[in-house]
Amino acid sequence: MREAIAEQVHDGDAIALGLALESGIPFAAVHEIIRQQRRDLTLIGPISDMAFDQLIAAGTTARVIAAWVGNVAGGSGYGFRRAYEQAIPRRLVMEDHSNFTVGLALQAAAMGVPFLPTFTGIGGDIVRNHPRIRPIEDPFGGPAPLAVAALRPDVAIIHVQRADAQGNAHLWGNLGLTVEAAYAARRTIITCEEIVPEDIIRSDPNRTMIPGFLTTAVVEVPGGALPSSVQGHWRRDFEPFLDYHRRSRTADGFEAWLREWVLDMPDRAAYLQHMGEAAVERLRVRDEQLAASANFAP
C-alpha cells in the first residue's frame, strides 16, 4: 500500500473513491494518503461517508466534487464543515452535485465524450451557475436538456473482493459508480481482500468488473475497507463511525483520533490489531449464501 500510494497518488491529483456509497470504502488507502501527507487533492465521489471528512480534516484536500460529505451514521461531517465554513485547516472549494450528475460526469469520461445530456436537475438550485452543468439546445428540436461535462479523475481507488496479480478484479454487491470511475480515471489502484491465481478470475469472467488493462497497481489488504462492509467478507462496524463523529466534533478531538487510528498505525495490519481480535472476528462474515453455478463451456 505504501508503495502504491507513493507512486500513483501525487500532490494536486483528483482522486475518486468511496464509489460504492456505504460499502467497500478504501479506508486503508485513505489512511496511507494521510500518512504520506499528500496536499491539494480534489476528492470525487457520490457520498464517501467519513473517508472524505478524514482527508479534509487532515489537510490533504483543496476541492471536493461530490453529492454529500459527512458521516452517514452520525450526520454532518465536522471536518468538512470546519474547512468549508472556517478554512480550518485550510480553505475548501466545493463543486456540488446530485448522485446522478456526478455519475453522469464520470460516465461521460468513461465513454470518451465531452458531456452527457440529462433533464434531471432542471429547475433545481444545484445547477444554477454550475461550472460543469449547462443548458444546451437539442439538435433534433426537442426540449432543451442540461449537459453534464465529463469528469476524469487522475486516480480511482477501488476495494474489491479479489483480483489476480495483473489487476483483473472480481467485484460483487453494490457497485455504485465504481465501474464508471475505473474507466474514467487515468490510473486505478485496486485494493483487495486477496490476490488469487488467474484461473480463479477466468473461471467467472462476467464478475470481472475491472479488467487488468485499467489497473495501475494492485494491493492485497485484507480488511482494507473496514469499518465499511465488503459483501461476503466483512460486516459494517457502526461504532467506529459513531466514535469518529463524537471525537471529530472539535479540531483537537480529531487530532487525537487521527493520532490513534492513522498516524500511529504503520499499516492496515496494525489497524486490525488495534481493533482487537474479538472485534475483527465479530465483523468477519463466516456464513455463506452462494450464487448458483454458471456453465461457461462453449
Second form
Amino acid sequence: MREAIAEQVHDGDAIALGLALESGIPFAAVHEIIRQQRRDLTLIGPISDMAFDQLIAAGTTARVIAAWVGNVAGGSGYGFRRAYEQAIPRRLVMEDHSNFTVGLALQAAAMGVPFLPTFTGIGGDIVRNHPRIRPIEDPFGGPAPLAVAALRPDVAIIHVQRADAQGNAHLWGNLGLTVEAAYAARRTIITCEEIVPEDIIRSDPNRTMIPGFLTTAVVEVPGGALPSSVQGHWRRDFEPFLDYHRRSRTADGFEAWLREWVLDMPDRAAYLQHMGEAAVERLRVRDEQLAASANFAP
Amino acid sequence: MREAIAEQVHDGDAIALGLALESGIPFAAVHEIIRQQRRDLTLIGPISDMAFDQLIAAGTTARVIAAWVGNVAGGSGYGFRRAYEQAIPRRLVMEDHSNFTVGLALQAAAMGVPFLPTFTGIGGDIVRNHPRIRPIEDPFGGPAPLAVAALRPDVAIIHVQRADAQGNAHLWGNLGLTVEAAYAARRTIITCEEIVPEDIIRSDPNRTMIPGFLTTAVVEVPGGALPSSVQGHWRRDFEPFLDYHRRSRTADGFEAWLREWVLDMPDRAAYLQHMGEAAVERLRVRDEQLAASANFAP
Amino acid sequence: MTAGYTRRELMVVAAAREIHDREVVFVGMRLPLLGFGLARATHAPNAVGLFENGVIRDRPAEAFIYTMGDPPNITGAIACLGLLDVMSLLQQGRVDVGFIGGAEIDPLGNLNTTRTSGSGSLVRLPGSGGGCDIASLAGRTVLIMEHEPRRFRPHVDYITSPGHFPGRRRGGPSTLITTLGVFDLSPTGVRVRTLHPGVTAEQVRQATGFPLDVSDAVQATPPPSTDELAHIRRADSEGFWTRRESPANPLRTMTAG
Amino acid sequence: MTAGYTRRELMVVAAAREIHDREVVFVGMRLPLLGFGLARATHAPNAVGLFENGVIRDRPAEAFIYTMGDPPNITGAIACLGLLDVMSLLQQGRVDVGFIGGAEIDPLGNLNTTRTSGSGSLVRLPGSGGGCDIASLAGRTVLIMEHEPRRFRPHVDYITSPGHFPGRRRGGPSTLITTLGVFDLSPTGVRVRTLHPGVTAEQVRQATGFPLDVSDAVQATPPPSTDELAHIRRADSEGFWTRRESPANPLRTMTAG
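Switch over from the form predicted alone to the form predicted together with its partner chain, please.
Shown next: the complete complex, the earlier chain at its head.
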C-alpha cells in the first residue's frame, strides 16, 4: 500500500474514489494518502461518505468534484463544512454535481469524447454557470440538452473482492461508477481482499469489471474498505461512522481521531488490530449465499 | 414463441436482434417471424450473421440499420445482395453503420438522450450524408465530434441462458449490444434456454443483464439460438451456415432452404428434430467450466 | 406517538399510497424505503424499486439496511447494475415516481440540499446526491420534509433539485409529505390535501415560512390500518426510521441518497 | 506453398512483427488472430488483445475459433465486456494497434467493404462491422489484403474505413500486408518495405491498380523461423486460415469483424 500510494498518487492529482458509493470505500488507501501527506488533491466521486471528509480535514485537498459530501451515517461532514465555510485547514473549491452528472463526466472521459448530453438538472442551480456543464443544441432539432464535459482523474482507487497479479479485477455487489472511473482514469490502483491465481479470474470473464491493462498497481489489503462493507466479505460497521461524526465536530476532535486511527497506525494490519479481533470477527461475513453456477465451457 | 411473436412483433416494426454478434442469435424467433409473414420490418443490429439475410430473403424486411450484413461463415449474404442490388423480393433501404455507431444510436435511446458524440468514421463515407449522423460542435472548444442520433427499436429479441418467469434475465459470455438494445427498445422478447425459479436469478444480481420490468415476453426455447452458439449450452454449428450460404445463392435455392428449415417446421422442437438427435447431441455442451464462486451473503 | 402510531409511521403510509401497482419507483432510504415495502405488501404488489447505486429490487431487503449500499440490499436483488444504468432508465422516462427529501423547500417545490444562509451564516449541506436527478427526470416526484418554518422558504438559496418551472420537460413534484400533512404541488404552488390527525390549520401556517392557504375544514390524513402498522413495524422493528422524532436527528438533512 | 511455408503463414509472421510488447491490440479474426498469438508467444509476451464483441484476452483461445464470438474465445478470457466498452477504450486512445481487412484499397489506405462497381455492375459487400471504428480510432492500423489489381484502386467507390486524410486526429494506416509484400502507408501514399520471397517488382506493379514505385532492389520479407512456423501450425493445426490459397475463398471479403 505504501509503495502504491508513493508511486501512483502525487501532490496535485485528481483522485476518484468511493465510486461504489457507500460500500467498498478504499479507506486503507485513503489513510495511507493522509499519512504520506499528499497536498492539493482534487477528490472525485458520487457520494463520498466520510472518506472525503477525512481527506479534507487532514489538509490534503484543494478541490472536490462530487454530488454529495458528508457522512451517510451522521449527515453533515464537519471537516468538509469547516473547509468550505471557514477555510480550515485550507480553502476548498467545490464543484457541485449530481450523481448523474459526475457519472456522465467520468463516462465521457471513459468513452473518449469531450462531453455527454443529458437533461438532468435543467431548471436548477447545479448546472447554472457550472465550469463543466454547458447548454448545447440537439443537431436533430429536439429539445436542447446540456453537455457535461469529460473528467479524467489522474488516479482511480478501487477496492474489490479479488484480483490477479496482473490487476484483472472481479467485483460484485455495488458497482456505482467504479467501471466508468477505472476506464476514465490515467492510473488505477486496485486494492483487494485477496490476490488470486489468474485462473479464478478467467473462470468468469463477465465478472471482470476492470481489465488488468488499465490497472497500474494491485495491492492485497484484506479489510481495506472497513468500516464500509464489501459484499460477501465484510458487513458495514456502523459505529465508526457515528464515532467519527461525533469526534470530527471540532478541529481538535478530528486531530485526536486522526492520530488514533490514521497517524499512529503504520498500516491496515495495525488498524485492524486497533479495532480488536472481536470487532473484526463480528464484521466478517461467514455465511455463504453463492451465485448460481454459470458454465463457461466452450 | 408463436404467441410472443404474434403479440409483440407487428408489421412495420423496427426489430433489434443478433445483438451479441455471432452468438445467441435468436433464430427460433426469426423463423417464427418469417412463418407469421411479418412485412415492412426494419432490422437493427451490429453484425447480423445469416439471421438478417434470411429475414430479408423471405420478404419481411423493408430496411436494415446495421454495420455488417452477411454470413460470417460464408462472407456475402446472397439474400441481402439480391434485395440491395436487384430489389428481389423487394426493395431494401440500407442505413449503413459501423459497429460503434449503431451501438451509440441504441445507447443514446437507452440513455434517453437525443444523440451521443463520437469521433469514429470521420473522413469516411459512412458518416457522410447519413440520416442519423451529423457534425456537432464541442461546446468546450475541442475538436468537433459527430452526433449519432438515438435509435429506439420497437422490439428487441434476445436469447439468454436463463430467465425467471418475470423476465429477469441472466446472460453470460458475449454481450455485444444486448444490454443497450434491451434498454432502448419499447418491448423486449426474451427467449431462453430455461425458465428458472426466481431464486436462481436473485442469487447473482450482477448477472442480470435485463431486469424483468423491461421484458414484455419471456419464452423458454432450448436450442432457440442454434446454429449459433450459447456459452455453456451449445457449440456453434458450422455446417448450417455453409449450407445456407450455398443454397441461398439463388432465389430458388433460398426458397427450397426456407421451406425445409422454416416453413415446414411448426416450431423449434420440430427444427431440432429435423436436425437429428445425433447433431443436436454433438452440439450440446456437456463439459463444465464453472465460474468461480461469488458470495452474495450480506 | 399519536393514537398508537408515530408521525413518521403515518408519513410512511402516506408515501406508500403514492405508489400505484406496477409502477417503477426510484426509492430513497428511510421513509420512502419503508413506504415502498408497504406498498408492495398491500396495494402495489408488482411495483419495482430502483436505487441510485444501481440496485433493482421487487421486495425490500431481508435485514435492516442503513444505506442503500448495505449488503442486505444487494442480496436477493433482481439486478445490481451501475449508477449510470439506473440513471439512464430514469432519464429515458422508465421511472414513474421518485422520492426525495430536502433541507429547504419553496412554493414551487424547489429543494435545497446544497448551502443555505437561512440561519444568518453560511451552512454547507452535503449536496444533491441523486436528488437533482430524480427531481429532474422522474415521471413525478414525492417530496418528504420536516415541516419547520426555517425549511419552508419563499425562495431557497440554492435550487439543488428543481421543482416546477416554465418549460419543464416532464414530471415535477406532485406531492409533499411533511410531519404535519400531505400537500399537492403544482406549477401554481402548494395546496393542502390532508392534515395529520391532531394538526390544526394554524399550526401549519405557523410552520410554513411562506403564505399558505389552509382551511380548518381540510380532511385528516387517513391513519394507518392495523395491517399497515404491523407491516411497518416488522420492516423497521427497532423503530429506527419511524420513531426518532428528535429534531437533532442528523439524518434529516440527508438526500434521498 | 513456398520454401516450406505458405504465403499466408508469411503474412501471419509479418502481422506478428507489427505488434510490440505490452501493446494493446485490436485483433481481427483469421491472420491477425494468428499473428497476435504468435507475437505473444515470441517477442510480445505482454500484449493484450481486444475483440470488438467485448472480449479481452491475453492469450489465444485453446480451441479453434471460427468467429470471435465462438465459445472457446470466451472461455478463459480476461474479460468479456460489451461492445461499447471496448469501443470506448479504442476511442479513448487505449489501443495501440488494430488490424483490418478490406475488399478494396486506395493509395491513402482508404478501405472499401461496403459496395463497389469496380467490376462493372453494383456489388454489395457486407459493410464495416468494426472496421471503420478501428481505422478511425486505433493508434495505428495494419491492413491485410489480397494483392489483386481490381482490389488496388486509385479511388475506392466507398470509403468504409478511412485511411489518411487532412485533419486526421490520430493514427491511420501504418502498414499494409498483402499476399505479395509488406508496405509502408502514410499520408504521402504507399511505399514498398519488403516483397515476399520469390515475388518480383514487376509482379507487384501488375497486381496494383494504381502507380506504385517498386525497385527490384527491395529487400525480401524475412521468412518465418522454425519456431514461428511451429507455433502457427500448432495454432492453426488444420491449416484453416493459413493454407487456403484459393481465390474463391469467401472469407476474403470479411472485415476484421
